[in-house]
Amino acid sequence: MKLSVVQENLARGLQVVSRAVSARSSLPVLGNVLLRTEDAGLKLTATNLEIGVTYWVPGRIDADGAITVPAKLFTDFVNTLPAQPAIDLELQGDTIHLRCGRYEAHIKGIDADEFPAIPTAGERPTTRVSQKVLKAALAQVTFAAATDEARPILTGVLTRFSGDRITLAAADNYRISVRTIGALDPVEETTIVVPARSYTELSRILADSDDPIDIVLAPARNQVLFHLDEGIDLVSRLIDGQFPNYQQILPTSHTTRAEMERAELLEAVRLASYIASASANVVKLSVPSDGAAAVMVTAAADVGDNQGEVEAKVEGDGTTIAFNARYLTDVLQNVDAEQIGLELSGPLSPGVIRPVGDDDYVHVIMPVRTAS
């Protein structure tokens, strides 16, 4: 292997793939990044066996070859090199010789044959989605997935393809987020569960553009691959199991509805959370009865108390309900809407948050029982 690449391009590629490097593994090769010449360039690959990321770097290839090198060492070294000169790489046995301007180094690696095989985007896309649309949808859903491995299925995001629509749903024991988006290509109905961590890493790669991303479901239905035209692939394992029927839990009616400015409610909840953090992180929302009024957001603890008002348009009965402040903050800071509707059916029933004028997103939060 002998090639030359631009330092900026190589550094960018290593930044993308290094997120998939295994931090702790009994297999030393999983702490490495695979360097392989391919398609008149250098293909970088990293994996932790849950996700794998590949990135194609254009370059001048004089001789083909492959090697794996320690990811952190190689990334830190390349990032520190000057940006102007090209980087020359040459494989010498199990060592990569790197030269850039007045600097050179020898970095020992592990044979490429020991690196796990990562699928490529050779299959026909299952469908395509706008990168910007998918990135926004993932932000509105993934935060609600469970982090506790006690129920592995809840650490994933249900992904249902149906015609030209894709529904994403995540839930833990206290909340549910559901977002439906449009796909660029219709597809037969199929359902998979993708680890939320995989979607989080995909979000870091997606651009705020309408350029499409290809979604490819492996024939064995055990992996899904996301392909970007920029030469980036992310492949993720899928989670086996039956995702809970969240639709049975979604409230179908309410006795109180309050429409508020999302930013104002978020500000009030954040201020109350400073007090609430000293007492189980509970904030209370007091909603008056019919009419234009204000929703009171309060918190009380041994350290003090707090009260804030949020202008609201209210329909239905007045009620008071308590929520975990962090759960409220999570949804309010991730939903991209000027106004949200809060639907309630009393202090012990789940609260429902919907963006005003957007029927394709719903978030459900379980209330907190309080002494008063």
Contents of the next structure:
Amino acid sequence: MKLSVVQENLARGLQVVSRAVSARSSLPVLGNVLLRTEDAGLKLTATNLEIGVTYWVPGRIDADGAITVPAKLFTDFVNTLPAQPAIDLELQGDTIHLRCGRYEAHIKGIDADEFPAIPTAGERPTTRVSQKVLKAALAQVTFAAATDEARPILTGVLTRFSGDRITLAAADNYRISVRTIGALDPVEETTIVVPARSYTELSRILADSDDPIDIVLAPARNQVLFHLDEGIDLVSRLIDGQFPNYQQILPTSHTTRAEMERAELLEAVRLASYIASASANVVKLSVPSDGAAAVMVTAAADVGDNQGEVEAKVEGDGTTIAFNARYLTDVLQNVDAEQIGLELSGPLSPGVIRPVGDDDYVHVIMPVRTAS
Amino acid sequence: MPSRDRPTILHVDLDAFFAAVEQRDRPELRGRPVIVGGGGPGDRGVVSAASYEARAFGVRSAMPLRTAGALCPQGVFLPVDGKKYARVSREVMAILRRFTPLVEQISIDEAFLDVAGSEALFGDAVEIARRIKAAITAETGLTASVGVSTTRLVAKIASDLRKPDGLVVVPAGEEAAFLAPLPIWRLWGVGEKTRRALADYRVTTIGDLAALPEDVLARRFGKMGPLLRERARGIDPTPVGIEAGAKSISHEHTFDIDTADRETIEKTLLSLADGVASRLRASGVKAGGVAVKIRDSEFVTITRQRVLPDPTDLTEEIWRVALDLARPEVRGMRVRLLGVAAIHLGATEQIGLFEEGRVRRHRAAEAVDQVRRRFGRHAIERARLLRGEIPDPFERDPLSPPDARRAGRARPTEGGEDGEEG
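Other form of same protein, the form predicted together with its partner chain, not the form predicted alone:
Now the full complex is given, and it begins with the chain already shown.
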């Protein structure tokens, strides 16, 4: 193996794939990046066995070959090298010989055959989605996934393909976030559960552009693969199991509805949360009955209390409900709308937040039962 | 230590408590050797309490009942009636609290009091000790021995010196001299292992220990060294504590004999967790965290605590965390005392999305609470705790407001002692 690449390209590629490196694996080779010449370039691959990321760096190939090198050492080294001249890499036995201008290094590697096989694109995509649209949808959904492993299925994001619609849903024990987006090619009804962590990594790779990303479903292999034209592949394992039937939980009616500016409500909840964090992190929302013009957001704890008014258009009965402040700030930070509608059915029933004028997103938060 | 210029700390210890209660309630037993423990002389349990008549035969607490039966065949063997003793204990503690709010109950039959602030009302500490003894005898028919000193440590040793019905006062400045001639085993915190180690230095009295050079102690006992030396001189900076109001609900249990048995430890934690959970439910609060307290045979006490992802008032959830916290700590240890506490109490409860299971468990727990209120603590029991030798959980903080008993008393129809279990 003998090649030369531009420092900037190699550094960028290493930055992308190194997110998938498992630093503390019992398998030493998983702490390495696989370097393999392919298609007149250098292909970088890293995996932690949950996700695998591949990045293709253009370069001048003099001789083909492959090796794995310690990810952190190699990445740090390449990041610090000057942008000019190009980096020459040559494999000598199990050691990669790196030369860049006045600098020269030998880095010991592990044989490429020890690296797990990572499937890459090449298969026909099942469907395609706009990168921008998928990125926005993931931001509105993945934060609601559970982070503890008590119920592994809830650490995943339900992803349902149906015709030209893709529905993404994530839930922990107290909230659920559901977003539907359009697919560019129709798909037969298929449902998979993708680890939220995989989607978080995918989001980092996605650009804010209308360029499509290819999605290759391989449920038989228990995998899903995402492919970007510039030479990035992300493959993720799927989570086995039955995602709870969230549709049963989504309220179909309400007795109170308040329409508010998203940013205003977020500000009021944030202010209340500083007080609330001293106790159980509970903020109360008091919605007056029809016609009134403001929702009260309050918090009280040993350290003090606080109240704020949020301008609102209210329909229906007045009610008071308590929520964990964090769940409210999470959704209000991530939902993409100027105005949101808060739908309630009394103090102990789920609260629903919808962006005004957008039926494709819904977020449900369970309330907190308080003593008073 | 903040040295006091006069003795104001009292240690009140009821004499042969369980046996005395039985003799009080059954006059025909007075003057006879009464042995309380387990289920009778053939039982594999141990002696929980022996009347002074029985002690004359050599019967002692924590002795196997069979041995007691052999030593004292004419003894009257009675099973432990935990419910009754808990009730009498509460009466006695209520008497103590008339003299000072600073009452720290350390087991079912003993408590520390700091009467420094009560002297203007009732006379000096010695006078207060006399009044307490008289009140206990007049109102409960029992006798108590009292030690009075400047520290908890010395007061406790003093109360034990002239049992029964004793009153021993150690004036300020005479603590070390008072302790010096006493055998080393009387010193609080000196277990069997320490005693054997000290024997290597020919230490047999507390005075011998106090006279050991500091560096010898530090070399042999490490961090415990200086502490032992201080104790031997009667120095104990620990103040008399009262339980912190509504901050926690805890139950603890001291084993008759220290145990390393996993099953016993787990069952005890379950029983303690059950007691804590039912008091949480009765007072309408949830635990935001769980703490366990473990004391080993050397009197070393540790506590471990954890914040819960979701507040709870369910036995299983508290027990699971308590087990998790205790397991790595008790490995290979002889445990003297276990405690389970609900901490970070709060009245809020996050309602869950997928909670049918939890809701059902909650209903079951509430049904159990109701049965127990009507028919008594043992009317319904967890299968795992059946036939166990684990007595009722001892209530650590009977004064704290979130208390099952108060809730019970507020409803006259549920009054009566059966409704009072925590």
